[in-house]
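Given as structure tokens, the chain that follows is alone and in the form predicted alone.
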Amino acid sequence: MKHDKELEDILGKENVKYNEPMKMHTSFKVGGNADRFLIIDSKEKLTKVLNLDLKNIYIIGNGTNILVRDKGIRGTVIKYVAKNYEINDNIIKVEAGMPNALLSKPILENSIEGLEFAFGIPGTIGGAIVMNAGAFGREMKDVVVSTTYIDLDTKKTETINNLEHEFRYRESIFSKKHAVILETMLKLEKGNREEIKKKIEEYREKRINTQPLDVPSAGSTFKRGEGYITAKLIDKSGLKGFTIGGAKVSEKHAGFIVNAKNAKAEDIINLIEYVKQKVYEKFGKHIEEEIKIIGE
């Protein structure tokens, strides 16, 4: 492919992949090949990359809201894993590719509470501020107040407020926006080491008893709804394990699709059309999908 040579000079062979499964980098653990994958671990390379202008790129995090089709990609996808981090009392500046889980740790050790809603989701804090990742009352729109990133489409590296991210339910300006997200700027809040823990430690017994978190999944698959709850309706309309090759309705909660059986992403996506045909049957309600299908 074109730009090989230069991409391994950059980046190093090693994280330079052809061919490469998009199993192997989503927690649904399906999908086909993507034609380049690129490893790339700081700003510097990342602009150098992207000097090259390569055609079709698409933005991974840890792949745990996505799903790619069973055909693959077509063009180069790229994971950002940067995840270096300053602390300033309440003030954190974090990169992109840090885990959420990851970033617990210094937080924890800082004492600095209001983050911890978002430990236990799968992902990267760059993924979180995408699709504006919540749970328990609290959203990533909560905590963010600057953004940093690189439009994919003018090259230009711009910077924006937390009101010109226009948060939604799930979403973000970079739910459409072809960009790659640097950093971010979280602002937080002194708090109780003991409390903090006890809190964190709360929210991931609840995830743990809830959640089906033993097999592979993107998390919760589907939005909320508008005065209603989706799993309630699903569960109502009679799908907890109902399955369509070897992806199933989760029979621990129904908001949950998951790969119960060597699923093919067909079998994923049949099954959530299938589960928005019943839902709207029975209580004429069009729900939505909250994981990201790309590929072919």
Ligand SMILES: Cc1cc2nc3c(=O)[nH]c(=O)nc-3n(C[C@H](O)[C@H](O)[C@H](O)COP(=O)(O)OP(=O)(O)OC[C@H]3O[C@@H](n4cnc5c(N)ncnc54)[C@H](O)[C@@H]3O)c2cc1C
The other form holds:
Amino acid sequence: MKHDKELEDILGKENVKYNEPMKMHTSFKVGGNADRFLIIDSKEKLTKVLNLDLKNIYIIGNGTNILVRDKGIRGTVIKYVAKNYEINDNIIKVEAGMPNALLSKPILENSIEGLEFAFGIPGTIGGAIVMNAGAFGREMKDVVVSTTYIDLDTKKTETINNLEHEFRYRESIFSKKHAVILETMLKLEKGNREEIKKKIEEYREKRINTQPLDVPSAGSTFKRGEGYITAKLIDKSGLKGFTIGGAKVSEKHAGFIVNAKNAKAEDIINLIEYVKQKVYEKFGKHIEEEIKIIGE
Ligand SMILES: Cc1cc2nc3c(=O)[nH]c(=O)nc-3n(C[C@H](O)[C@H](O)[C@H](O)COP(=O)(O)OP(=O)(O)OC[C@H]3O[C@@H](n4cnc5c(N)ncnc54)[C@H](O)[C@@H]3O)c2cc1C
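Could the form predicted together with the ligand be shown next, to go alongside the form predicted alone?
Once more the chain from above appears, this time first in line as the rest of the complex follows.
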């Protein structure tokens, strides 16, 4: 492909992959190949890569909220893994590639509270901003001060404040903007280390008890509805355990579609459509997916 050699010079050969199976980079463990796959670990390298003006770029974090179709992705996938951070009192500046879970250690060491909800969400800080990820009554919207990103259309680096993120339920301005999030600043509170630890453990146990964490998925497949809990409607439609190909509605949590046995993306998409149709027939509600379906 165009610019392969330059990319290998900037990133090192081991960080430029061709025909890369996306099933290796998504928590669903499905998806065809990406034409080209880049692992980029710094803003400087990212800037050099973007200067090459590659066409059809798609950014991923940890791939825990995406479903890649079976024919894969025509173009270049960038996995941005920069994960430096700085803690000043209760303010944390963190690069977008930082996995939420890894941030728990320094945050706990500094007795900082307010991000406990996020440590069990298996993505990165970048993915959490895009999705306004949340759990246990809190969302990223509650803790973000600002985010710096490169707009892929204008190539400009911009910084926006909390309101400018246009955070909504599992959405933000980045849901429609073609951008790479570089870093974000979070404002938390000083707290009591033992209490923070207890809360993290309590949330971890709640997840283990209620979610099918032993099978590949992308978390809740569907968004919560206005005034109803989507998983409950799916359960009441008798769909727990319903299977199409290798895809299944989890018996443990009806809101999760899981890759039970070598599912194809097509199985999962067909099951999503089936669940939507059944819920509509029974309750008259149009449920909507939370996961992002990409590729061809
Ligand atoms: C077992 C399980 C439990 C889950 N529980 C929760 C939960 O409790 N709450 C919740 O909200 N979600 C949950 N999720 C879903 C998922 O983990 C979150 O949406 C997470 O924030 C996605 O982060 P990611 O890094 O994996 O992003 P990806 O899946 O890689 O990407 C998601 C979106 O963000 C974009 N993106 C990622 N990084 C960047 C970047 N640096 N710049 C620009 N765009 C970027 C991608 O283009 C894509 O549009 C769960 C998933 C699983 C598998």
